[in-house]
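Presented below, as structure tokens, is a lone chain in the form predicted alone.
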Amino acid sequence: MSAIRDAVKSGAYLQPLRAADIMHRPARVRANGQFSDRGPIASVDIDGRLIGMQANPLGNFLPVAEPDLSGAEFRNLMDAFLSTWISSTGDYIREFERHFAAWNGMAEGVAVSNGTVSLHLALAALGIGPGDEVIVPDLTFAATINTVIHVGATPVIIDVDPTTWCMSAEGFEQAITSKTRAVIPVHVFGRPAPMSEIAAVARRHGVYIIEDCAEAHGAQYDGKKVGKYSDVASFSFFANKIMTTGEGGICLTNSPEFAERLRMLRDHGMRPDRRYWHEEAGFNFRMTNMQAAIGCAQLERIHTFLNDRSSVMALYEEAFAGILGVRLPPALPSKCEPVTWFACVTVPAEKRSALIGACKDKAIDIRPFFNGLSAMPAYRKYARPCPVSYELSKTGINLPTSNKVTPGVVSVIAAVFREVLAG
């Protein structure tokens, strides 16, 4: 918040913190040591020391998302920076490769600037590119086809299914050519594909797999962590993710050969062993060990965040409960374990623009689920009828879920819908 960053700025992190040193306006102090305005809300111990602060959920706009950021991230960050190692290399980086990629049970992690670049990289050390085929889900966000257009490949485009909004099997194999080469399944808003079939099927038909795990850290299918059934996982770690590194993103493989080539491509496609040696065109997609650091911490913190935002979802499921026309996400099959990226419900199409803007006169931040690939103008040439990613587009809508998500937060958004809904 501003007030702590003020503080850090004139060097009061060089000493104790005391609350009167950051509060820029007088504030009242409630009984259990928590100060009270429309502003920050700073926890002081009993001799008036800072110990904790957070921002006051109703008195200021709530966002859709923000990141749960802590002393962990700051202590790690301020380490890498007194280490002068803030670019690409440090001990940073290669701990949160190694960690990331064990926390899910895969062999080799390649961090990289964004989570788009990891899709691209991925592609790109596939060896995908003019006269391939990649097939992709209709409902994602724009980077899953716009990484496929930059490596020269065509995007081919299926619906997805009404239960779980991901691609299903059948519509995978449906779809496949002889020149189809790979296909990205997106788990999306949490939700897992059914990769042990879409698995089954590339391999009849020598199909690579890239999965885009970007929104869906921890969730599995069929006992296994999504990411896993993948020649090489993308995962992004922008700041509205599950975890966050600011910018960020990693490629996961369990092939040797495979993290080989995405390292050398990812450094300018710089042969490791021949500095300045290069073979072919690589990219500049690092990471930086500042980036990396924020990762370590956030890494450590992961399980807090998916019980956090599970609980988030309960809140909304049990307040929107009897609402008509609210229609909560279907229930998964028994093979999936979803985790909550945004906690989101369905409504009539023709009333989510008053919601939006109901919600939005009170400072809360509600927002549509992404348009359909088919119906935007970039994708024109590729598009095809996807009419239950259409429905989705038209009737989704993203909740806020972060820590900020209390049962009187939800309360005042429950009402909000009530009123609107009603009318």
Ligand SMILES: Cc1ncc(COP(=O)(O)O)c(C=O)c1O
Second form
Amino acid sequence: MSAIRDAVKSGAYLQPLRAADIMHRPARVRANGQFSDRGPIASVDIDGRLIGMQANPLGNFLPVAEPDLSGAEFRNLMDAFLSTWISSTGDYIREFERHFAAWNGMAEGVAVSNGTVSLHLALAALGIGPGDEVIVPDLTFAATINTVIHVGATPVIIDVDPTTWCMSAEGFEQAITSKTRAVIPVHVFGRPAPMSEIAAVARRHGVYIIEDCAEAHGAQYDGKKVGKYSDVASFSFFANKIMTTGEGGICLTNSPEFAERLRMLRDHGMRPDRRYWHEEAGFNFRMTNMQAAIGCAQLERIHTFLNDRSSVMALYEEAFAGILGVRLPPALPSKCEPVTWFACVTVPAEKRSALIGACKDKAIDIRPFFNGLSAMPAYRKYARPCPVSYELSKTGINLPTSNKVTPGVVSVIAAVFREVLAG
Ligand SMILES: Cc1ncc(COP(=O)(O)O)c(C=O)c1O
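Same protein, the form predicted together with the ligand this time rather than the form predicted alone?
Every chain and every other molecule in the complex is listed next, the one we just looked at coming first.
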């Protein structure tokens, strides 16, 4: 074992290595009861160094998202695994927190188990609870509002702006009441909300800002990365995100007091200087060293991921130009520097299911946008009219956005769109 550990750490395998050399073939059972022979395949470079492991469980199916794990991810993961530090203590966690915070220009990072609990932890650390109102946009994933409900506060849902698809500063200001304690702007699909303006309103009214940056790692507004406008910012590292740790999330803050509270609440409310002494009822929201190990490797290549994603969007822009019925996302104001999480288009609502079905027939996964929160039973009591979000939720499509999306794939998708929309 120690030979493998040393070799993995140095990256120095002398011979091409097969998965079977270090692990049993996984017993994958197909639906028909037969064993699949598609075990993991080790990738080695020309010197015989192990550089990654791949499986191909999806065959020719093109998913809407697929993480790129072709860098140091496997090596780091093996390193964490072989070190036996597989829970939430270990060098990778501090390294990941430090580097991700620094990449965003923030002082402190507190890594957690996913991007939902990072929102929950942010709200809890800011003391948001029963009797408080928190303003959220209608067009977002449910985690944004669920966490507000779970801390006992009342969500206030507002419509989004037709150009940015995010909340506007005006919409936010109009929804403020004497009970408003926090606002959660969401940078949906990588499109930054107008944060300087939102921050000015928040400051005027003494409202905390928790940016939900789950979909927008690296996006900027007014020359500043998203997250920097927050009291506590929240990110997700789910496998479909711009960078991943499998499951994972992080809270970023510039406040040493908030950082201390985030750390304590993440760890059951235990005082860091007094083991098993709990000042408050906290949570177990910790990230594992194995997740952080993957995160460190991902972070090394985040610029590549961002470039790759915007190149994919550029391919779609070119291929879709001139297809009647397809609308590309509106151009953003000049202060916005978006990133591409998912490439998006809108189409006539009555054609969307047929498009999704026709792509599925070609083993291509395209997805409808999120449903507007106020349209769903769980949130109806917080509902107010959100016509812009409603329209987007009926017409929006997320397109496959990964390294598998080549010009050839894009022309197949464009041909499907052309055919269905002409019919
Ligand atoms: C806007 C938004 N917020 C929060 C989350 C929650 O992140 P996670 O899936 O890591 O819990 C997501 C993830 O899909 C998201 O898109």
